[in-house]
Amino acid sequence: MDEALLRSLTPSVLGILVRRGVDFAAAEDAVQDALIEAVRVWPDAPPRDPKGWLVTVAWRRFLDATRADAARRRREGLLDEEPPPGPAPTVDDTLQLYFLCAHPSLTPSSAVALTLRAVGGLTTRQIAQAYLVPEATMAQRISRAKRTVSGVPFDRPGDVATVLRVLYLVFNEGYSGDVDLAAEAIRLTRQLAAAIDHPEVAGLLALILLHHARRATRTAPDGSLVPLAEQDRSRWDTASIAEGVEILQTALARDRLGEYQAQAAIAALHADAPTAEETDWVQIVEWYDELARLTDSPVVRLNRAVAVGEADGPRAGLAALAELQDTLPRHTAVAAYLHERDGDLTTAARLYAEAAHKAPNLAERDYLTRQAARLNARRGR
């Protein structure tokens, strides 16, 4: 049984049913029934047209459910519209399915879960394991999301920016349980890039490929964080870097700059440096200027302060940092780093300890605590 084939066909089959007027939740249930039937039947009797087979079986499952449920009598007008035998339509509705799953009325967590379920083809159990929540909790979240989008017209204009935000959220979840969400995000973004010609889709794909290329070096064997400057660059995935850079260059050549392209350009400059000392920080500052212009994000300006500190010296970085509110996430950690670079170990150690108390996760807290301890030990010598 070719599970990859089933997963690749799922969004298109689901899209065909929804386009025919089937409620999203009912369509998703019918497609899942068809997939179960395929797993049972195909090993002994593989169909000549797998997509057409799935459409026919899913449609019949929907009709069976419609007949059995009195609450769905309003759909009885569809009963005589069973598709004729033969190849399924070649139109791929995957793109509209992306837009539907990233509908603005959904919360980010619901949009991510629904995208993984409907477009990614993951099971509810897999998604629950990835998010470290009970399967029943995730099932309720997905059901609420499906009810929310059930009345949304399937052919509404798509919001590419919302879809990209959802895919980037999926990528940043990383790996948990038996599902590699980073790899899943790359797969889904590739699929989106094949369906739509948009420079920011290409920008996101380039960005996540460049970030993913460094994945193996981001943590030590004991699980502790390894900062970019200390990573073993010989272990970076050069094939992913080359692909990401090529995709980025093609997107930039279209002269329609967006935030994901700018972020990818920064990641490419890091990837291009043979050593941390050879990083072109001046260009990185320029790209952060572009990114700040595009997003007006204080987090972008915080990252820019670090880059300024590398390009023009720690005091210039501290001056840039002083323009930002100290309530920003990781503001204290950046201040600690820049004070250490400036030689003020006492202030840096204090700030590292403060940053550790504010850290959003255990790995960052442990890293910052070690930095404070390291500087305190140096001061005690």
Contents of the next structure:
Amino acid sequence: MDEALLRSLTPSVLGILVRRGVDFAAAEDAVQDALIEAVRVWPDAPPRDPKGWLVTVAWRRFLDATRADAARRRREGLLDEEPPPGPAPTVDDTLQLYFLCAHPSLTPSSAVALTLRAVGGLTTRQIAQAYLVPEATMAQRISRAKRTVSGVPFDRPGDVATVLRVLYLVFNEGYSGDVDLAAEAIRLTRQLAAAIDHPEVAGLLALILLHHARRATRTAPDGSLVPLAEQDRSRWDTASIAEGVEILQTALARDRLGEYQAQAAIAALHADAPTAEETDWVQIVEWYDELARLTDSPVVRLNRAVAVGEADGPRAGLAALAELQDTLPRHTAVAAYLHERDGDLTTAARLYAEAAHKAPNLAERDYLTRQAARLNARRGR
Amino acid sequence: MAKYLLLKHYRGAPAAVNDVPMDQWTPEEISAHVQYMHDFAARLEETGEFVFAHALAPEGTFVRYDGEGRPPVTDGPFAETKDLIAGGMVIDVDSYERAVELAGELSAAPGAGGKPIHEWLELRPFLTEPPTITE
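Return the form predicted in complex with the partner chain of this protein as a structure block, the form predicted alone having already been given.
What follows is the entire complex, opening with the chain shown before.
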């Protein structure tokens, strides 16, 4: 059974049903039924036209479900006016699904779950496992999301930025259990990039390919964090980097800069450096300036302070840092790093310990505690 | 089998024998400590006694209902003596004695100077469902 084929067909089949006027939740149920039927029937009798087969079966399932409904007669009257199921059109309904699933009326977590289910074709169980919540909880989250968007007209153009944000969220969830969300995000973004010609979509695809290329080296076998400068660059995925850079260059050439392209440019500069010392920090600072102009995000300016520290020395980095609120996430960790580079080991050790206290995850906390311990061990004893 | 919760405390438990804050250890001592915890959990997985383990952030807040509107949030009614839970591990073991044995073993995780921390761990049994009575 070709699971990948089923998964890739799911969104367009769903899209065709919704386009025919089927309510989103009902269409989703019908498509799931058709998928189950496919898993049962295809091994013995593979269809000539898998998509057409799925549309026909899903459509029948929908008709059955509707007929069984209490408002039978009224709905049958409606159905009589519908066109008969013909050959499946190749319009990009998938794109409409993206916009529907990333609708602004949904919370980010609901949008992510719905996207993985409706566009990604993952099962509720797989999504629940990836997010470490019980399957029943995830089923509720998804069905509430479906109810929220069920009244949204299918043809209204959505906001690409929202779709991209959802896909980036999926990517950043990374890996857990048997579903690799990072790979899933890449697959979906590729699909989106094929369907829509937009430099920011290309920018996001480039960005996540470049991040993904370094993924294997970001943690040690024991799960501890390996900072960029210490990563084994020979283990970076050069094919992925080359693809990301090429996509980025094509996008940049169109001169419609956006935040994902700018972020991808920074990632590309890191990926491009043969050693950490050879990183082009001056250019990275320039890209952070662009990014700050595009987003005006304090987190971007925090990252910029790190880059300034590398390009113009730790004092310059600390000066840039002084302009930012010290309540920003990772502000203390950055301050600790810059103080260490500046040679003030006592302050650096104290700040590393403080940053460890505030760390949002265990790997980061262990890493920062180790940094404090390293400096304390060097000073004392 | 009975489930027990092993609680690690940031504060609130009696002081450990080898009571040196982690940022005063050497990086190698930290690695040895982390490795010990991993190995401990892995071994309990093999014996079928491991259920769940998770670390908690040091900063928590107290929240309560205070009439309509947003509930008040403070860092605790008793900030000085606040019992700060660092994390916990749930084990499913045959007996109370086995739970005590494992807690003792976990408390022996190496710390500064490679010597056991001897930290106090709180051991709390899970209350169980009442037995089903079949007539």
